[in-house]
Amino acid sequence: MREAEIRRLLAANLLCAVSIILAALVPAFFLDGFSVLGTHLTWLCVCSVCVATLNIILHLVLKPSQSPKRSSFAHKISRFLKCCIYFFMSCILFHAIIVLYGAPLIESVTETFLFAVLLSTFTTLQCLCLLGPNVQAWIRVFSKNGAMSIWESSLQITTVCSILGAWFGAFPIPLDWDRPWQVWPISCSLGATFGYMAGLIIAPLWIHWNRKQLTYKSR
């Protein structure tokens, strides 16, 4: 395993993190009363777009799945509205699940959908940049020792770890804390974001302190 692609992949998610901290940065200095907290929703969409143009300009100049097969235009464009359609299908699915494990139903239904676009964010549109719209690879690397790739290694990590953080950021909700970072869906969204740029940063790490145990089979 070459280590210079190990640096690649280190630039790269320290790059998704350091948008993520501009995204609650910056747009303080445009918008009057920005906050995390008191503006989330626009935050939410702030760090979506932030961390969906990083993630997508990333794969087009590093090219980490890159098909030695040149494709014509038409496919490209099948391939583009293919994974539009994916990643809106993903954010229904996420609000759906996210409803089903008791975020209101009817209430809140803006902040709920901001959520999942959150999620998809961080998930599904890592999955679509590395292997686009092919849920057969989905299901391959996310199987044991499905990952032909330290990119591939490094979207499980970030996945899990986004999933576990919008989890674990859910328990403080039901508390009677009466904290403004208790409203729905603040603490799932902080919880997840958290544990995206946990990711980030455990993946690099895990992969180079394993790298002697880590053997991709071919494509």
The other form holds:
Amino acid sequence: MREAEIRRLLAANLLCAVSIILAALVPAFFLDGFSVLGTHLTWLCVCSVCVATLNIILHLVLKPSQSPKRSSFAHKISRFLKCCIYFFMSCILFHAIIVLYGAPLIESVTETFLFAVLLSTFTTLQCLCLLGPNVQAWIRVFSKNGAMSIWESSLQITTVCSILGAWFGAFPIPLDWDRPWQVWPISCSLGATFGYMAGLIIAPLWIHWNRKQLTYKSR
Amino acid sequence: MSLRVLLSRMQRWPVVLFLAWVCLLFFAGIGLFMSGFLLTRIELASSSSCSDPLVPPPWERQSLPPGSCWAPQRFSKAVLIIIDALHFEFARFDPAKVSPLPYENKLGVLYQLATSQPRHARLYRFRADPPTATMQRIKGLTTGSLPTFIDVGSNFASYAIQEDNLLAQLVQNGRRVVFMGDDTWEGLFPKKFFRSYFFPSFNVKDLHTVDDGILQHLYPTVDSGEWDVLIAHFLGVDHCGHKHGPDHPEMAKKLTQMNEMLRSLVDHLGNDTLLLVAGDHGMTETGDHGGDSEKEVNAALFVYSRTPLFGSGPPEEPETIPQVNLVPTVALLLGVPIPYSNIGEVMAELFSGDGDTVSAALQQLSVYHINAKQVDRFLQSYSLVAQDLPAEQLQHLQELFSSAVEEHTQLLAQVQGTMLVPPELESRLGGLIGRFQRYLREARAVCTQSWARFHPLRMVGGCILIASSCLLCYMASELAASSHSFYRSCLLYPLLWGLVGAALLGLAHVFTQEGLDLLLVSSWAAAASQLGFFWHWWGQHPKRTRLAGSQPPLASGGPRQRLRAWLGLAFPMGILFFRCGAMFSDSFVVAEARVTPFLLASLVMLLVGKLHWDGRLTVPEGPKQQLLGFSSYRREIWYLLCLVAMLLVCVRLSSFFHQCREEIPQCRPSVFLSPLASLRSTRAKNLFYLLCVALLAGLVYAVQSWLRHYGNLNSSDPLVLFVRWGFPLVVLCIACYWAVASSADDSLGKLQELVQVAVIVFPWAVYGLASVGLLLLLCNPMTVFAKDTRESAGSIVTPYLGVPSSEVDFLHVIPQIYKRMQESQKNRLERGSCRATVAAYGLGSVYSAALVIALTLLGFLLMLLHSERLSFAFLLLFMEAFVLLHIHTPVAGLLMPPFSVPWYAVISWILAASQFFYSTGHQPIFPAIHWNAAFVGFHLDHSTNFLPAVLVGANTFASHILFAVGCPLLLLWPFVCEMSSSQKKKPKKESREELQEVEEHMMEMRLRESPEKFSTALLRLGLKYLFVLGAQLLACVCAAMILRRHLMVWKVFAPKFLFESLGFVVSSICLLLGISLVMRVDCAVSTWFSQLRLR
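Right, and the form predicted together with its partner chain of this protein, after the form predicted alone?
Following is the full complex, with the preceding chain placed first.
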């Protein structure tokens, strides 16, 4: 059971990683002059949309959260609307935090906001898919010994990795190398993406490695 | 009682002494490193003379006219006009320009002379060598050499030039030198002038004194003819740049004045006079100078004489010549020897004369020959004294020189024998001149390259000293215990070791009869005492591990616990590591103003994240919650999150006050940096003025209400009265000063004189009031109001009647006589009457109150020294410090046992200090220093250098001072805020059960209860603070040492190192003062208690 679950997790994560790579490569065939660095805003949109749709599809297919509740259609709709609102709020929150960390306030608002959307996709959307619009559950998952399944462990790892990646992405900005990727917010969004991908790959491996120690409390 | 007083007194001095000793260790390291890193070039004492065997070949020698040395004199008189900061763009005239800027096309006379008499006049680009400070430039313009970096520091204490220089040569050869203008020259050339008119140069706001003074004397002196060389140094343009910037109508006025001056001066000149108009350096767009940017080094030189000077017309684009080239040129034109240490190259076109091309070339060749011989002689004698010029390059230069001289001799022989016909002769002459030129330029390049000279041994020594001091700080902060044996083994013995080391070294010096280098002795002593510390620490080590109990977390427990402790350390230390690592990259040093807030925000966010991860923010799960899978939060989480958000907002807002560096060209300096006087719109000016004053009043109100809240504003002590009435008075004085200082200069008309007085009086009133306040604070720092309702001394409500015989008894008295109240006066009276007791208002926050009062006073002083609108930045500083303390308070309750300040708090405190260094409009570069601060309260020149240095230093390191003095608050604050979170259960001994109610509000008296722990905690806090500061300093020092041949070393790393080490010195001294203040309060509290007991 556990092994099969880990294998499913690995497959899902690999699919996500591949989708990110494809999001960087495929649009070049359809859009003229598309490149990750050159038309960064387009890439940000494409990548966010790709990751979001894939995650939602995977969630629907794999049903890792195995919600046992009987849910009416209206309940589902309200849940969905709540999720949308949460996602939007998280985008705003990320935007505010990024600005407070020193991003320009007035110039390049679009860039900053799309970067916030990307970060939300990598973090909040995952939480929404897995845990639903339930803040208490989020708080539980992001504390020590709070994960209750390998999916939640994976969520922990990918979220922390994406945010760390974005954080480290800010480091090369002041350097005087004059590279195109040092422009705000390219290095940060690339950092977040690489961090997310690293998290996707690390998570199943780490869980596999520590499968003896990991004992999930049942609900 | 006496035992207790004795005990607590015993603990105070060792703490301060220990910290002072550690500071001295650091200072020794800094001094040693600095002596190895910032070395001046060795100045040779030799000077040239007329009879030197450096003479040209005999056949030319015969033709030397009387009064000439080395080369025939071409001019008997010269006028050197130095216009300070005459940028090349100021001197250039472009008639095609339709709408010139204020500084363009103002010096029309230069253009007219150059176009109407192309063989008489010429304009050059005059490249100054960095550092472009006036004193260094005067040195360069007279010695022909390159002053090195360290001289920047001594700009306002200009010592006499010891090296051979142009003025010395002129005087030595009987020329009468008359000087007028900048009094910097007086210090540089004492008693060299035949006649002199000096005017004060230090007040950069004064545009006219120097220039008007010169103009008054210039023409009478020129007409009197009692001079051979006349030097006039105008300062108006430079001061105008400093005050208004180049792009200002005032600059147009000033340059027009200079134009008129030059126009009439030209009419007064005779035929035998050479006129030189030179700028000593340029200026940046903001009117500053000191660095090596293109705008700063690009000055102008204009040469004119009534007799033809040049063989041909001027080139299309003005030629660029280095500044040192003026020295040999002027020397040879006036027929005096070239100064001994000159490395400049003659401007040959001035020596071409009237003859045909061949004779012109021959003349040029002869001056080149003299010049090359002089430079060769200098290089040879220099390489004998110092080894810093690389040997292989010297060898190469030597070869160049000897081959050129050989060819020169051959050529001269051939010319004498008329074996050569003109075309071939010309080409050979040209080739030879080229070789001399090449030699001179390469020699100059070699010198420029290697006169940043280092003592690697001293640098490494300084580095090691600082590193081991850091290690010592860390270890001592981990093991510090307040036992006497600790102080004996870790303070007394090391000090003795140090003394013995110093004495031995001194003895050795006495025997070897060598000069005693104080710096070396002190660093050896520091090293010896450090060795002593480590030795005794090692000796104690086995003993300590056997002792269980109060052990530092790292040394005790199993490997698991130790690992966990290390991990807990890892995250604040990781941030510190990033901060230190950033010192090694010039880009990160340049961008430090943005890096520090980033790291500070990350540190705080990480802290909250980690607390959450560890589950410390959630209430322990009840069974019901566990069923639901929820974990509910403590209420404090929202409070904490709000604080974090406030901190982030403060950090972000503070970035609006940044100064710019030239390395980031797209950066625009903050508008808040300029004084209100520079605002054109009156409405904006009034608005900002009112805002600033309101802000000051708000600060006073906030401080007073804080003190009132904790009951420190009730007594009628002088200090409390001062806080009540003196603070508003200080604010009033500052507001008046700002009003007077920001009013327009000329709008007041008759009131001008009154304004002049007011500008002096108000700052002095603030200085006076602030020092009165600080003195009161020192004399009686108790802000406690004691209400004694006891009938007699015997009626204290205490189970222990009579005089306590032991310390334990006494310990129990304090909580009883202490009572904290917040209710209104009436309630207090009602309550107080029903129980006979002593009610002491404000005793619980007596330590913090003293610190807060001191900080507020210091804040006022520092705000006075900054430009008006930077008071917003100070408000942010106080708010951020307050928020940091409040974040620290609940977290400290969650994380650590009391009496210990965790690392993250110290690191965030220091990060905030360096963040506000930038946010008060500073940058670690010399042009960004706010020199204006030296004139707050002083109108004219300072008589000493000490006072302006203190004022400018206080301005520059304002945030370092405030945060270092406020450092003990990190320890005190959790106790002060205990009231709001007093639900925390504390184990109590049975004997105190009846006192529980009182103990709830013990606050800072908990510290008082256990003096050993208190003094240890202070010591640990101080050591941690010094460790973090020292780690940053170490990073800077290592960066400067490792990257000493980096392109950016003089622009980025060396200034950064200087600022960081000065900041360290200031911070550590202020830290000592802050801790001493706490000790002083402790003393006062002791005496207060003993008086209470006696009554």
